[in-house]
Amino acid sequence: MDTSQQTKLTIYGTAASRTFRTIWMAKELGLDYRHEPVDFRTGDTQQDWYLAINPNGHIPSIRDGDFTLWESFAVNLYLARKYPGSVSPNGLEEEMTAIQWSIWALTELNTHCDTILLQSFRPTGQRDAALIAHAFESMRKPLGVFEHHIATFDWILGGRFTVADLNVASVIRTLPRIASELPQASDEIAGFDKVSGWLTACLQRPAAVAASDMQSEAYAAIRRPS
């Protein structure tokens, strides 16, 4: 039997981005959506139908039914309050934590993330050592405070797997992903047994793998010649 939600809800935007992170969510709750895989790196977020949806340009973006929303955090808190399931927060004070540990992942640690991430696709002798060596040391004190928490309370909101902790994995993801090109990525986040403990929790959720999926089959057409 199909358990899903019906709705009437449209992602924008190609798995092979941040659009990961909203596939991911809506998979965790189930929701009936259509994808339609916009691509910065062919121009479809520059063309004028898109930028009518969202005008920076960027990816993910959603429409649900009359309503557009983008920011990927955003659109996941968005979804979790539209369509309550499991991993919704209940109540006032779990919504305001979800929200409080997006914003702290984007603020201490996104960047950082992304500039590893951008480094480790270049070449071997064209990488920045000084700036990627930053990066690392910026996140140590960040994720000793995340490793505090986890170590406490298991999950972000205790108990159970919610969206903040959906939103918090969709960036520290970064660095395991990355080992093969960057061996310290993973001794960095090793070093933080809880944290990498409830990182591979997150990651081996069922619709974590399914988004993942996902997103190696369009890094794949990427690379595929035409």
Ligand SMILES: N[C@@H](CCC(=O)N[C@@H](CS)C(=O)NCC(=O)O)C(=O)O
Second form
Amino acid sequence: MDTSQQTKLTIYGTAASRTFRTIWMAKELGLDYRHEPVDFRTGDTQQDWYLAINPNGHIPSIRDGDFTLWESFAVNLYLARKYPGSVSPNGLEEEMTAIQWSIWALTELNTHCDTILLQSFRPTGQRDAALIAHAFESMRKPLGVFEHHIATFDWILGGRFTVADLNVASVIRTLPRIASELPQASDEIAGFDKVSGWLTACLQRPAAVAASDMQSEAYAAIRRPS
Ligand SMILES: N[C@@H](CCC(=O)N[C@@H](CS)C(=O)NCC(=O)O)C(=O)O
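If the structure you just shared is the form predicted alone, then what does the corresponding form predicted in complex with this ligand look like?
Below is the entire complex, every chain and molecule, led by the chain shown above.
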């Protein structure tokens, strides 16, 4: 995009969090942004100055000129509308469909992905097998719905990758990411052939790779002894 048309955009958060979603989106749109490192692990998100931006004390948040916004999917949909690019919905119907699938990913999948992710962080012997099994089981029906949609349309809005694919992929990518810790996660996603192919295509996009590199670096910095 022509960044001379852009107001000053700041992304608050760390790539080692859901802020990854916002960074990926900003890169898809070619936005010039300032990255303000804010991490819940260091207590930054509970500082008064940050709570004034996001009273939930969560990341990500953005400030665009005088406008402040939080909730990762709302932020991405805002950026898509404010700075139109190839990944932006065209018109009301596409935009509402992008919102529909974004809410779907949050309500039907995200909680279960989070459960599995948090369990994968635990030592093998301390995991709750029943909880993990329930989370996988709960995802099968919505993933089946999505499999059918992608088999029919290739991309969520049909024809091209958009913010809708980005938002949904940013949730589903949790499964292959934790496969080294929890091999069942990759088996589950592999069972949905079209979703697997779609996810690979989403994550191979240069903006996704660049955001993912930032995420790996952010996690490595957390693990490095200071
Ligand atoms: N629904 C919010 C969730 C934000 C969220 O929970 N972010 C986590 C990091 S991934 C966080 O800030 N956690 C800090 C805390 O809970 O104290 C979004 O998608 O932006």
